[in-house]
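Below you'll find only one chain, the form predicted alone, shown as structure tokens.
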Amino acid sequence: MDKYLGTLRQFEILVAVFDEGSVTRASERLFLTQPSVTMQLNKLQETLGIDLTYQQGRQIKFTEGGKMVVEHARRLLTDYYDLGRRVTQLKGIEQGALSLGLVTTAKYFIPYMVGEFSETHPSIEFQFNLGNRQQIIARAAADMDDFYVFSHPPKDSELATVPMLNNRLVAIAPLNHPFAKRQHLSLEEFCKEPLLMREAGSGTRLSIEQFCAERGIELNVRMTIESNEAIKHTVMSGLGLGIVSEHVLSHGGSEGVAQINVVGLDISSRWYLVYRQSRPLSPVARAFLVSVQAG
């Protein structure tokens, strides 16, 4: 047996590339540069001596060997994180780490909540794992993190949900759009305008679709976009209007767009902190849960 098969970081990168389906999105999830991700992936392939991936057009695909390594890497990382939790329990609350799986919109407000917690627990290390709703559901099913943040938690009896903040959706338009200068806008007028919508399955899209279904409303969807930043920039370019979480504007910035008041467009949900009930909570995780419940 080979004495060296790769580093934990390389296996983490491999799993991220597999989950995200691209080096670009994996680098964003891990807060690394694209060249770093590519270099570590190549090093792992060289170390193992087998091809893990190949290019098909502009897409990255995994070989059968690559899929096998990903499966083992997941188990390895799960065992490693479990070891970290158990060591943390021995150390107590003043040291340790906390892993959070976040749907992308949650990245706008979770750092502020974590910042407040860190003021009283400065030695705690946090790890944010970003993804769309389906990717974070997959992480929750694989029990990869201490907590997960959703606006629409998956229906799973093994998951506990703790209500957090309200999640109100707001309409936005480019600054030079006629609607940006109006104090009120009818829902009928808004529905006629081309709309830039989040991808199917996202929490924002689910809230909008539920709202429309309940009222028999049909929106003029012009384009589907997978990130809030891209929606804001596309709105700024004049290609359509958008609907985003108010947290995107309050914490992510509203430069270049105007929030418009659409009468009757009342779409809101809640943010939830989610965790697997069978997972033992470390002292750090328990303290964070208490702080969220108290807030």
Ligand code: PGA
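The term rigid core refers to the most C-alpha atoms you can superpose between the two forms while keeping them within 1.5 Å. None of these values were measured; they are calculated from a predicted model. Numbering follows the first chain given and starts at 1. First, how it differs from the form predicted together with the ligand.
After superposition on the rigid core, displacement of the C-alpha of Ile60 between the two forms amounts to 2 Å or more. With the core superposed, Leu48 shows a C-alpha displacement of at least 2 Å between the two forms. The two forms, fitted on the rigid core, differ between the two forms by less than 2 Å at the CA of Lys232.
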The other form holds:
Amino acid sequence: MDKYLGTLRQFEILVAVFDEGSVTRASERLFLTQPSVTMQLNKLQETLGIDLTYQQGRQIKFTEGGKMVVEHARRLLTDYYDLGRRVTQLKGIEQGALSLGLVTTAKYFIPYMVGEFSETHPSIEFQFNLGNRQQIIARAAADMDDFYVFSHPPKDSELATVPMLNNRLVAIAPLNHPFAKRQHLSLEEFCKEPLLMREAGSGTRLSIEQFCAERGIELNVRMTIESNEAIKHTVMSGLGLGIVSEHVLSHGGSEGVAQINVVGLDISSRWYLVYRQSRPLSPVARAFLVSVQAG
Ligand code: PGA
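For the form predicted together with the ligand instead of the form predicted alone, what are the coordinates?
What follows is the entire complex, opening with the chain shown before.
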């Protein structure tokens, strides 16, 4: 049947491109390269024999036929994921799989929690799906994973939240920056310096923007960078200062940057394990939840 209508993977790719509105973002969400997303889209169009998308300037648009296919593909995928869950339930706890949607910053500490769990459940297969806050909200809305990790869970009464670690943001400078030698500096001094900021859609950026909006603070944003690691390296190269989660340094390494003490720059939140209450928890998911709650 696949031969005539396209594969499930192609439908997954099509839906991701539709939801993200861009091949680039869809490729990030699915951990594929852009050319392979484009190739799979083209193959699907060829197999179905109708145009699904077209370019308008730099934007990808969906034809009426494309929208119709997306609608059906979504239903097919929901059923397919559901089937996977039912099979996992039947297999019982020792052989299941767990899928986690993680905001990028959570990748620093979640592996340790998973490692602990895996000691007592060695056959469980974990899948980490990473994205920024906005991308993980989209995954949660589409009910794609068993659990999600956010520091700012979306407001959705369907979602249950289990508090985990604190998430404090810290300021960083290159080792040879004059601020690196200071015991502390004022918020005013810090704000004048060029700052490297995470992209729109990032939870870290949201924390920083909320903090500044509440206090009427203006930052001197020099560059927008889509990854914590890239921010760290760009700080090292002297292009600006950064504000990152403390876990980026404690688990991801702090070599080459100095944590600086900016008086009054107190931005902190908490990490939450989040799950959709209407989604039946598989025995594996229940065991993982209990281990995080006990944690
Ligand atoms: P981010 O999320 O990786 O999207 O910045 C971190 C957070 O939610 O605090």
